[in-house]
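First, one chain by itself: the form predicted on its own, in structure tokens.
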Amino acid sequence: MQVRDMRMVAPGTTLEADLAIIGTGPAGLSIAREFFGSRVRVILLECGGLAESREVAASEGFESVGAPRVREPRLVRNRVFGGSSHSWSGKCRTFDDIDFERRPWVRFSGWPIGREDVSPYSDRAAELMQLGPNVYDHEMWNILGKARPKRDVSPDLLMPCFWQFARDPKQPMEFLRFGPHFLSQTAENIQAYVHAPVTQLCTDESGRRLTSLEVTPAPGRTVRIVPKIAVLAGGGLENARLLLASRRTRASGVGNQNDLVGRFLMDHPRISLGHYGAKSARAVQARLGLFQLRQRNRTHVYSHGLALSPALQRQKQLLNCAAYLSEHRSEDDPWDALKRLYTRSSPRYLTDMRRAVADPMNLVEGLYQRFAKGRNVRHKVDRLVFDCLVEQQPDPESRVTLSERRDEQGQPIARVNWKISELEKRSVAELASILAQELARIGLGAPIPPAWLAEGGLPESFTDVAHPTGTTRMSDDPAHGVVDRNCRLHEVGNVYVAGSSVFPTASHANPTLMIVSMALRLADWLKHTHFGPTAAEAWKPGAVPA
């Protein structure tokens, strides 16, 4: 793949494309990638470089004015090609159906698509992803081959909840990195610019068509770049920054004439539910831990939880949340000390050759345990943690907007107003309880709980995951959402937007795999709409692989 530096371009440049994508996370590297080898052309724009810089600038940062966001705004905004992917763990799972329903107990909740307007292309994408059968319920045990507990948590209160992970198939011991495989194909027809931020979306007039995108790669220096179609794919946050930002035709910014560019801002907070000690941590991962499944060649691991059921949620009006085990490993773990001699990376040498075989029995149990039963070695932890994530209550108060600060190019940054509901404080509660209570009679026995948890109150704060979601969400109806069902703009026809700024509703489930699925599905919507199935020929299976 053919990468230009944006700073080497000469100011005052104007270049034309068929379609231009705003960002190369999963989404817009998903979507530019349905078009390789097509008579599309297409330019890919990209902020940051082929490498993270070490130096912060401002344009990855954001100001936080409501609830505290402690995870590290880089990996909120991953300013490099392949986005997200450069920091994600590689989690994925399908949403459910409860999920797309309008639930009354659920302000603003309710899809305008259905899952099963979703599904085919949640094959595609795991398929594209390296991933295995998009199962995440008690179906999962017959693909694993594996009888059901004999002791099962009540399935009117929990439900089996699965969930598995990308893996890059060159690097086993790594994360799926979407930029490394994206730039390794030829397409001809794909042009990419580093260094490249979009600060200005100019309409016409009436700003209700997109006449072109502003690049300005230096203070001083802009770059004209004139599409046919644009996609914006820049993530949560800055798919509404981008918008609100573009006020040269509009005070209020590019499709935002009923002020909901920014709202319904969500992530999903996560927060402990309860811990196990080191002496109980066996038989809690033997019921719990890490399974795999081979197929085709291909070695795919899955984590295995526990999520409210969707009865329970009807019957007390409670949100999607799920529980998950978090290991605390020991510093003297064999399994880290032989992966960290295994890719080179160890600090310490001598003390990890002597930790990989101090305990020569958990290795050979380890490998029994692998290549025998199917699941992941059992690492040395000293605790076993229960974390949940849950869904939130979409509120349009939780929002982002622009603050006064400005970044290096002058543009304002987001200001982030992030709200969490009595809602998810209670959802949580009862999935806790219900856990406890679940665990205990099965056999595994409760876990420690949390000092909120054992004062009978409700948690007080939660950690956000790096998750915005919901900021250019979805509606048939301009009055109640920024795009359509098929993710272009209400009022500006030919500007979409992809990836997790869309969804109306969060779910639990980390946000990657449907977020490609969507994508996948916008791209096909392109092709059909906009360019036709000669110009548009999507990539033949098998000539790009994942």
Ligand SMILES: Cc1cc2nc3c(=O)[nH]c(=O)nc-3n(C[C@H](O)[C@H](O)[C@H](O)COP(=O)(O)OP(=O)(O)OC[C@H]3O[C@@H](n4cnc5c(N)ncnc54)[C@H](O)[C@@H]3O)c2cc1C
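What you see is a predicted model; the values in this text were computed from it and never measured. What we label the rigid core is the largest C-alpha set whose atoms superpose within 1.5 Å from one form to the other. Numbering follows the first chain given and starts at 1. First, how it differs from the form predicted together with the ligand.
- With a cut-off of 2 Å and the rigid core superposed, T343 has a Cα displacement that reaches or exceeds the cut-off between these two forms.
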Second form
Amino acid sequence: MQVRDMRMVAPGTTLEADLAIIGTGPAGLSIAREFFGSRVRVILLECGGLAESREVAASEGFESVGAPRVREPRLVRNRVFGGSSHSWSGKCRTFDDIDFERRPWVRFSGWPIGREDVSPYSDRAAELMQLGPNVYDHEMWNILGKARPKRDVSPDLLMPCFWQFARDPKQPMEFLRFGPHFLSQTAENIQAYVHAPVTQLCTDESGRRLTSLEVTPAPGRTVRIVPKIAVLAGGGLENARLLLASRRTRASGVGNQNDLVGRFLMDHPRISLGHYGAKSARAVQARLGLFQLRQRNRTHVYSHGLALSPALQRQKQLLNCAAYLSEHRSEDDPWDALKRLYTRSSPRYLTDMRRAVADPMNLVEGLYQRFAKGRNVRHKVDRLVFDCLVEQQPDPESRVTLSERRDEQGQPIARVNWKISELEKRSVAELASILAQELARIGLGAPIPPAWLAEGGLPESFTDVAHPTGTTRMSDDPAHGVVDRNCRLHEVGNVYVAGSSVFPTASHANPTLMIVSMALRLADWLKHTHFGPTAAEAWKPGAVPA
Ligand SMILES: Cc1cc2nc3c(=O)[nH]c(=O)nc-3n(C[C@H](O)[C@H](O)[C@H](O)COP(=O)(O)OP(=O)(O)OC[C@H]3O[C@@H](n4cnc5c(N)ncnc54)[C@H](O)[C@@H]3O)c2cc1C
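Next, give the form predicted together with the ligand, keeping in mind that what was shown is the form predicted on its own.
The complete assembly is shown below, putting the previous chain first.
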């Protein structure tokens, strides 16, 4: 793939395209890929470079004025070709049926589309991401060739759930990085630009049609892009920021006639629900740890956890949330020591040498399992922590607005006022106590509870996990959403939005598989509506597509 540096393009240049895609994360690249080799001329615009630069790493990113956020801003918005897949952990799962439903106890819940509309695309997305079977419920036991556990948790209370990890096909120890994967292919109709921050969406006077995009590779230097269609795929915070900051025609920004852009910001609040010590680790991991599936010369890794059952969510009016195990490795874990030695990152070479060879039989057995059988090695753990991710109740006051502070292009950075409600806290507390009760009942013993749970209270402090969602939410009604069911701005006929910002609610599932599924769905819509054999011929510049 040919990639150009926008800083090398003469200021004042105008570039034309059929389709401009702003952002090269999983959403933008999945859409671009669908046009490989077609006659649609695609321009991809990425504000970062091919690698993360020191300036970008040091830049402020956004201003946080709400619930504390622990993730570094540069991680929440990775400015690099490939977007946040540059630093993600590859964990994937589809959404549950209940996630799409309008639930009377969850304000603003309900997607205008159902799971059946997304499922065919999630299978395609799983293939694109080179995942194993796209199955996440108890059917997975069959696929793994294991009997369903005899002493199981009550299905009225807890639902078994699985996740899997998208890994690089050539380097299985690495998670799938969308950027390098994309760049290894060629397509003459696709032109990618790096160092190409889009700073303005320019519309006609009515504000209903995009006329051009302004790119500002350096202060005072502007390149204009004139596309027929633009897709905004800048990530959950930046999609809202760019719409709000494009104030030439309307002071409220583009697509914001009903003051909805930036509202309903959600993440997946994370908290620990308890832990097990090293002694119980093996038994608990055998039941709720990682499982491997060997298929077509590849090893797929699944993790098994437990979620609140839909029945209990309905009965007790709770949100969808799930718990999974995180290993806290021992300082003298031989495999971590070996990895540090191998990657020459060991700060204490001799100590790591001693750790690596302390148990030679374990070393030989582990290497055999890893290289002959393709299985993961067993690490030495100090504790196993039950972490939990909870979806959020959409809240219009949890929002992204524009800060007084400006970035290097002179654009206002995003001000993030993230809010967490009592419903999230109540849902997590319920999951924690049911988990303890059910794990004790099936013989694994209850985990050691955190202080808030032992005292019978509600959790206070959560951490964010860099999954910003909901800021350009989807609805059939322009009074309640920024984009329609096909991800087109209600207000502007030729601008679409891709990424988690269109999700009306966020499930507990990590978002990227859903992001890629929705991106493929959008690509199909664009092909058929705007660029199909008849649509492309019928296209008249200046006309707003029906
Ligand atoms: C540390 C970490 C771990 C994660 N782990 C997981 C996980 O295990 N599972 C999971 O599902 N998700 C995970 N995520 C989240 C996942 O990375 C995101 O959901 C996903 O990358 C979002 O894809 P996207 O294409 O919508 O946006 P992004 O990946 O954010 O990409 C947006 C791109 O657009 C560019 N851009 C933004 N604005 C502009 C502009 N104005 N002009 C030009 N370019 C612009 C940005 O530079 C960026 O490259 C993790 C994220 C982080 C940070």
